[in-house]
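Okay, so here's just one chain, in structure tokens, the form predicted on its own.
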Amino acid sequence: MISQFFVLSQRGDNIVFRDYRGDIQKGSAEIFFRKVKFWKEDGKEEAPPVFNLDGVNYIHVKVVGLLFVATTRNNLPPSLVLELLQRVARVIKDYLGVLNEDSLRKNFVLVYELLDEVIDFGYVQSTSTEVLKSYIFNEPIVVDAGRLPSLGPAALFMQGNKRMPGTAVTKSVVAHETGGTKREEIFVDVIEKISVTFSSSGYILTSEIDGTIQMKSYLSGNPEIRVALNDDLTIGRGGRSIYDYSGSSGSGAVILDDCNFHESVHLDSFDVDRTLSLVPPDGEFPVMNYRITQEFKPPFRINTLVEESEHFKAEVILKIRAEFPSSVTANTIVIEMPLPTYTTRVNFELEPGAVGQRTDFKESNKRLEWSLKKIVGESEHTLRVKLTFPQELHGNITKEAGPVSMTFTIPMYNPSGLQVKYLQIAKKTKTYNPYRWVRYVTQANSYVARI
């Protein structure tokens, strides 16, 4: 069982706090934040999700900039508490529509009511949005979606200067529209997190996709729905290659290593026509999780060249090539590269006419950072970095620099080729308004290039 639960802002402000057992000293939230903010142990700059301090176990996750924390003196399975924190954050978001500091402060009465139903004396009762609706009576105060931070969840579906429909991101499952009516909608997202490792010569060493078909339902009456996937979807290795260069628009075979489904999904016809039938619960939930380890075309190619120009100087050339179609745009790209510990000065040289790019040298950990606001498909970007050292070099600089790591988000693109062909509602009424499209998102889980 857990002893305390609290939510902290990025500044360390205590937004939500609930003490369930009274066996931990006061001020634990402040103790936790100071420890995390100034973490310097084990040669790392960020605190691990689980650590012990003075006999108290602190377990935390970061969700959209907020710290969700649980404390306990018992030896609980960390994965259990981490999953609980993620589910609490998801339930709160289902009820508030928007999960940020402003929405928590405006709806603190509703949040505490949810916490009292989810956790009782430190023991978990239920984290189901649908089940909790029977016990929650407070109405949410809807926060204006326009006040979302620019890098929040709504920003995932920005294509250039146009915002794609994304009301599921900022909508409560219990709030009603003006006039007391409820909009009957259902949203489907295919989110894929990819892990790729390149060799120094640019060859792919490892590649993996962790995907989720995420659904958020606002349909009353619990109608049965059917979701159709690719006809040529295969589960289990069959020795075939899925090296499909057309991304989410391709029609090549999709081979999953393994997958699992939500408890509400029925697989009666899945083996026949790759169709899932389910009665969706209220709120957001994963319909299907899957994993792919067979080869696929990575969305970016990273080329790195390191040259020693003089005894006290060296030059690094970073080149990023977008391998996806020109109709797709990647957002919030960040490239990082550790430099030799004896580096004293770094000069950056961006390509002519570069817009929306920022460079920085982190002196504390000798790391360069290159940020790009967006990258259009089939484009290429280059950064030149000149390094200065205090003494003559001895040894190979390529062994002391790198590897290059990259993070990004690509809306409406998925390298696996898995598609939701259609979504049908068994007993459709005039009030139902399901969206006729599916949002695809690709994110970097671990994208690394060796030097």
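Superpose the two forms; the largest set of C-alphas matching within 1.5 Å is the rigid core. This is a predicted model, so every value here is computed, not measured. Positions refer to the first chain, counted from 1. Compared with the form predicted in complex with its partner chain:
- A displacement of less than 2 angstroms separates the C-alpha positions of V272 between the two forms, with the rigid core held in common.
- For K319, the Cα coordinates differ by under 2 angstroms between the two forms after the core has been superposed.
- Remark: with the core as the superposition reference, the CA shift of Y135 between the two forms reaches 2 Å or more.
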Given for the second form:
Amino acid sequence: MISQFFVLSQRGDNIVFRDYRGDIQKGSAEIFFRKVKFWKEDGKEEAPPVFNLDGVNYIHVKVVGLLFVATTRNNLPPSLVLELLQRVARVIKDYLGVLNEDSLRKNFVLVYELLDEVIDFGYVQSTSTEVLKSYIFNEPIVVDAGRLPSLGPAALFMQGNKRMPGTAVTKSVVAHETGGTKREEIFVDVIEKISVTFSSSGYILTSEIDGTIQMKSYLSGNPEIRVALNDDLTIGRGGRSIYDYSGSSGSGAVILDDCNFHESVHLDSFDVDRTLSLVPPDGEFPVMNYRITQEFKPPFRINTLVEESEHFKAEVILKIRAEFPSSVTANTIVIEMPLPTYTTRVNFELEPGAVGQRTDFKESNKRLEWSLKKIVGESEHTLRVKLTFPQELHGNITKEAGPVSMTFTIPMYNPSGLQVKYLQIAKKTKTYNPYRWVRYVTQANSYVARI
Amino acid sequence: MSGHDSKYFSTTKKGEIPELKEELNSQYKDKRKDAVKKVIAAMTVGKDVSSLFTDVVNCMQTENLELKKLVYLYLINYAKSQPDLAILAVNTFVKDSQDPNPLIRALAVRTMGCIRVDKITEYLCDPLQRCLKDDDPYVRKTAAICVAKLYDINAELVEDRGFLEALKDLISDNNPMVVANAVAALAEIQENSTRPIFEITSHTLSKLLTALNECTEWGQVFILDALSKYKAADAREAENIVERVTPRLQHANCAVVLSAVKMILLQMELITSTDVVRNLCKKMAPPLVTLLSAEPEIQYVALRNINLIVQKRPTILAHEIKVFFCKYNDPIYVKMEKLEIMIKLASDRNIDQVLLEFKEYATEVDVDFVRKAVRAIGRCAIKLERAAERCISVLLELIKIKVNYVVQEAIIVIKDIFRRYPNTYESIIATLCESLDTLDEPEAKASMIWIIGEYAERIDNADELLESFLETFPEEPPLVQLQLLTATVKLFLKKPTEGPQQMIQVVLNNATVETDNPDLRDRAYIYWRLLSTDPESAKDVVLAEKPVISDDSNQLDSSLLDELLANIATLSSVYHKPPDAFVTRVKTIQRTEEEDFPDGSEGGYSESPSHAAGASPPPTASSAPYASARQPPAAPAVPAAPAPVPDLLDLGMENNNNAIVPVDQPATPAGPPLPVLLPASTGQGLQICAQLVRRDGQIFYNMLFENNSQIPLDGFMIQFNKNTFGLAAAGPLQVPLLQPRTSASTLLPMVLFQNISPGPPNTLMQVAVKNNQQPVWYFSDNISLLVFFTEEGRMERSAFLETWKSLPDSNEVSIDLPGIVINSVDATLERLAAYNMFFIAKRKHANQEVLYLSAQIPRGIPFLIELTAVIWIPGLKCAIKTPSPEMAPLFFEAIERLLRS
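Instead of the form predicted on its own shown above, give the structure for the form predicted in complex with its partner chain, please.
Full complex below, order starting with the chain above.
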């Protein structure tokens, strides 16, 4: 059981502080913040999420720049506490619509009311927004989302995709709409975070997809929902050999290494027809998490050429090729590459007619940064970089530079080929036809090419 | 809920409190609700709004749940500082606990349990009894937790009133939430009890396994953790349990997955069929790997656990090494753990892949990570004989990049590789020697010198190389000096020519006459004696064959490992320390022999008999300070000071347990020790004990400062927050420079009526102390009214009677102090007189003694005191009459403490 729960701002201010057991001194938030801030003398290294100081165990997660912390004196399961902290953040987000310092402060009474129902004497009672609704009486004061980062993977849809109703993800699940009735809608998001490591010769060393089917329901009356996935979905490797090459077109079989489900999901017919049925609780929650190491076609190929051109100089050529169909567009692409620490000057040369591209040399950590607003499928982009050094090279510049890493978001595209075939909502009346949003997005987790 | 200590000393706006008071008493409901919200807002940012206690409590009788919850929140926070007023709330609580609305019933018991005031607790029992049998599951599940709360306040009461039995009945409840909370409450009570309370029989086991399927995710964790203490009778039962638990591995909640893994691992110990075990290992692997797709914080916990699991059962993840490859954007704490596991899983089959990764990591930016990667290569070389050569060639490649810290780290591990495979890889020495000049870290230098000395006969210019180090001999750190000494002796024994002979003289001279380091000097004298008496036996000693070192990557001692495995999923498994090394409240239950595994193999998972002999120093170092914490829990008057625990958690990635030293050395000055207000554990080594005292008609703050930190502290200053009596320092704090491990005491003269805090009187005094080296420390003290009783308080009998009569009856307040025994009237009077309470008269009423005394606090406010008691019989009635009856609670508190001590 936990003793205290608190939320600190980035500056270390107490935004929320709730003591459940009174066995730890009140100054714990300050003690914690000092320790985390100066974990190593240089203040650079990040503190681990679990540590013990003077007999008090501090367990914390970072959520949208806020520190969610729990303390305890007991040998309890830290995974429980870490999950709890994430869940508390999610519940608060469900209630307030937006999770940030401002919304927490404006709604502190509601937040304390929630905390009292979520945790009693340090024991988790419930973190289901749905269940909590019957015990919570305060109304949220909705604050403007502003430009603050929103919480959760659904935030991806906020940017660069006009087809999505952007306000939906910052809407409280309990607040009454000002203009009359609540809009009946449900969001199902298939979010895939991909990690790929290319060897210096371009081979794929490791590749992995961490996927989530995320749901957020604003349907009244909690109707039952059926979600059908690919018929040929297979779980567990080893059952059959992996000869099918499943590209982005989704033709081949989808083979999951492992998956798990939200507790509201019924799997009765899953083995037969790959259909999940559930009564979605209010709030945002993952219906299913899955993991794939089956080979897939990486959305980008990265080509790096490093040449020592003359004394004290070298040239780097970065070439990015989009391997996905031209109907799809990736956005917010950033390519980074550490350069030798003794690099003194960097000159960039973009391809002629380049639009929406920016280059930068970060002097402090000797890193080049190339950002592109968007990349259309099947296109290719090149950047030439001239480096100047104060001394002659030892001839192993490739060992002192790189690897090239890349971040991006690709809406309406998922490399695994996992699909929501249909989303069926149990009808209440003939006219009942809520909005259904099924969205796909792919995001780079660790996308790295060695040189 | 205070928080915001920065605002500790900020003054509340003038008029805010009276304004709130008015609003709280408004006739309009909405206005009252808003006012309570404002009060809560002030409370959460640390303002003292305790003076509004009565007004807030008056809002408690409402049908509005939102408002009621707010008032309850306020009560939980302030009841302790206003115990006498808190009693006002009792009636409403009791009424609420019988409200038709189940939410209100639950809210009432939940809140009562949180108020740790004895008088309230007494009234809790009946409502709790009812609520445990309530029709509504929400009320029952709240009541279940409330039993644990009550046990924490008053364990005896729980046992006497039969709450334990009621709680056990709830295990069979038809609502899974209730079952889960009952299990959690029982587990906690068992944890703090010395006798068996919650024992899981095969009957409860099957009930709980059934409940498991219907519980919320959190309830599943409570139940799985409780069940992990169950010992299956045989392999068949173990298999049955595992079968019921395995579906939990598919849960989206990582805590459920890890608790299920723990259960399965424990039961696997009993399962004899190798097929079943192999199958289970296969089933556990994917969920364990999936944990690494969660947030980095959870990954860290998972990795620390996996580290233990693969030490015991390497096959589980033998084929999954790729998932432990570091991602570019992993936080450093995740990367470090992944490296550790990669070393453990490295095998002849995958070593090429692993080396490729390590080589890549060794050119990354983060220095600590790079060093660890280089070391990892060395450890693989030591672990895998057939791969050693490949590892060495990678190390040589890295050395050629000439990044200083990579080279030094490589040389350190190569020295170990030489020790592991003597006479195998010496051909690379020449390459190593090229980097000689760049070495500037002691460990790397010492390693290089060791290599030169060890292989002096194969290095042509060994004498030149060593000589280059000798010039700076006096300035080198001891580690390097010791290696230089030994290496020079080795060189001389191997090449007894003129050069080395001169060198040995220089070194021996430097290491004996011109050093203060006793270790170095002793070693040098031993060599000197050896060399001068018998060079041949010197050879036998110095050049003796060294024992071959082995791989240290499975570094945990097997009994410790078993103990940690029994604690999988808990903090213990993250720290890699047994629970009693860091938990202040430990289980003291004695395990009996028959609880051991029936097959008697290995001693198994039972708690502690093994680790005492194990390689972990913490238990011995820490058990002494904890001893006092094991005493039965009494409701502490001030927030419990944390036990003086040394920083046990050297969370460095190595297992470094050696640095633990108990720091608990209480200084005992003459007289009763002063109460500790700022424990050293809170004050970064600074401990402050203090108490208000009265000497010769003057109030002093008697303070003792103890510096347990490593640095001298000076420039002490003190400040007092507003308090009821306006107590403040009359002059500057006189504390001299405080050297480490010293203490100083001082008597700080105090004045009254400086900054008076508004509101009803209370005994709280908040103090801030600063010095030039540390942050500002805040602590609170309890003012005893006794120090204010002046020497002028003596009254004539007639004046006493007159004053008594002149005061209205409403100014008379009385209290019963049930636990106090008067054994001798004279002794009691003497004690009271010592605190300026002067005897007026006494009379006998039936068998009771009635004493009359007078006292006076500053500004001439008299206290007329009447004490009634029967000698030798517990129970004292204390009545006072005074123009300031609001001081009565403080007086009662003070006199009770005086007469009780």
